[in-house]
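What follows is one chain in structure tokens, specifically the form predicted on its own.
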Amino acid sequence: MIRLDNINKIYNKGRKNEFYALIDINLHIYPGEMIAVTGKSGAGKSTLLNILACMDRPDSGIYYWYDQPVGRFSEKRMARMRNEKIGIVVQDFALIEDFTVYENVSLPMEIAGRKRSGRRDKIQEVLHIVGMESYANCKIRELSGGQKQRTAIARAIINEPDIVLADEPTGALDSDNTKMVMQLFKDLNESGKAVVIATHDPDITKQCGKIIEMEDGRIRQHT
């Protein structure tokens, strides 16, 4: 599904400060697959989970989706993937605050020009999966974090993509909220969707079936 081969990513290039964030990253994604990418901060989880993302283009190396190569998409088409073919959730939960759970769920589609009629039955759907069904017309500000996380998934996963990437996804949660939000990944993973999930939790890690374990931007252990 998704290949990297000797993919590099440099920030302030040319400058003092120039700084390696990725370097020679080789990897290959398959459907059904739970990833963890571990190691400390500034190891590369994030700028590794923002290209997979195609949230930013490496400065060399190749991409590969479904043996495509993303360097040739248009802005355009990388928007679209984005939005239809990859899910994703970060700490923070990136959701609008003054929407209900509803609008923000109903976004993706609506981008991705869904009609109005086909909406309601899979948003309803989707928010059952992730047991925010009875919270549809509550505002964000008004909910818990994992809450907010559940939407967050939810949202993520409304256009069914291939693919859900997570940046820390329960770092700012308990550990019953963690707990839930874990067994959401695990159902989608089950339901074959590949599941990338960048974590400083060992707990975590240890649920997942492949580890990758990054140090100074380079994948040091794949098991």
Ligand SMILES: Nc1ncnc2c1ncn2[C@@H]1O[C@H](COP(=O)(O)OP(=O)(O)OP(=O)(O)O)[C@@H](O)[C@H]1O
The other form holds:
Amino acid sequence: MIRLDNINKIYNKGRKNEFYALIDINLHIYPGEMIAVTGKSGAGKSTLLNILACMDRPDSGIYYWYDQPVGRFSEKRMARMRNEKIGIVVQDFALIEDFTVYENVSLPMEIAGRKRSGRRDKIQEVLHIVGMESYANCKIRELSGGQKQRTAIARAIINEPDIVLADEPTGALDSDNTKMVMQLFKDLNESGKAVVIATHDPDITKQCGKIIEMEDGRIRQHT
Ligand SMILES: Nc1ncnc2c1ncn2[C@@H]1O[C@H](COP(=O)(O)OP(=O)(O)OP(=O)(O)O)[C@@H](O)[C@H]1O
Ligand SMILES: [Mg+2]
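Complement to the form predicted on its own: the form predicted together with this ligand:
Let's see the whole complex now, leading with the same chain.
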């Protein structure tokens, strides 16, 4: 599904504070995999996820999406891919605080051009999956951290992406919410989606079939 071929990411390229955040990353991601990305703070986990999410482009190397080099995609095609093929969950949720749960989850479908009548059932279904149906009309700023995270997951999966990328999705959650969120990711994975989770939590790492351990911008170990 995804192949990274010798990917390098350099921040502040050509300047004094030039920094190699990813060095010669080679990686395959297959449909249905559940992957943990681990490593110390600054190891490059978020940088790798941002590249995988097509939110950032590498400085060299090739990103293949189903055997097609993403570097040749237009901005428009990249935007469509981010919205419809890749589900993204970031640590600070990136939800619109003044919108309701329903409105936030609806947004990616609106961007994809789905009609209102076709959106309603799907939104109800996804809110049910994440256990947020009774909060549909609540504003985001009225929710707890765990509820925000479940809303963010609902938004990430509303367009039925092939892969879900989550950057420390449980970093701000207590153990009950962490369990609930992990169960959601496992269910998603069992429904056939690839799931990639950047995490510091050994409990979460244990629950993933594949572990990518990063160190100083390199993949140190791959199991
Ligand atoms: N926009 C940026 N400009 C310059 N340097 C950056 C930028 N983003 C990240 N870096 C640097 O790149 C390195 C990798 O950062 P990254 O955020 O990928 O690490 P991480 O493994 O996700 O760490 P953490 O566990 O703290 O989230 C760090 O040294 C960081 O300072
Ligand atoms: Mg990070």
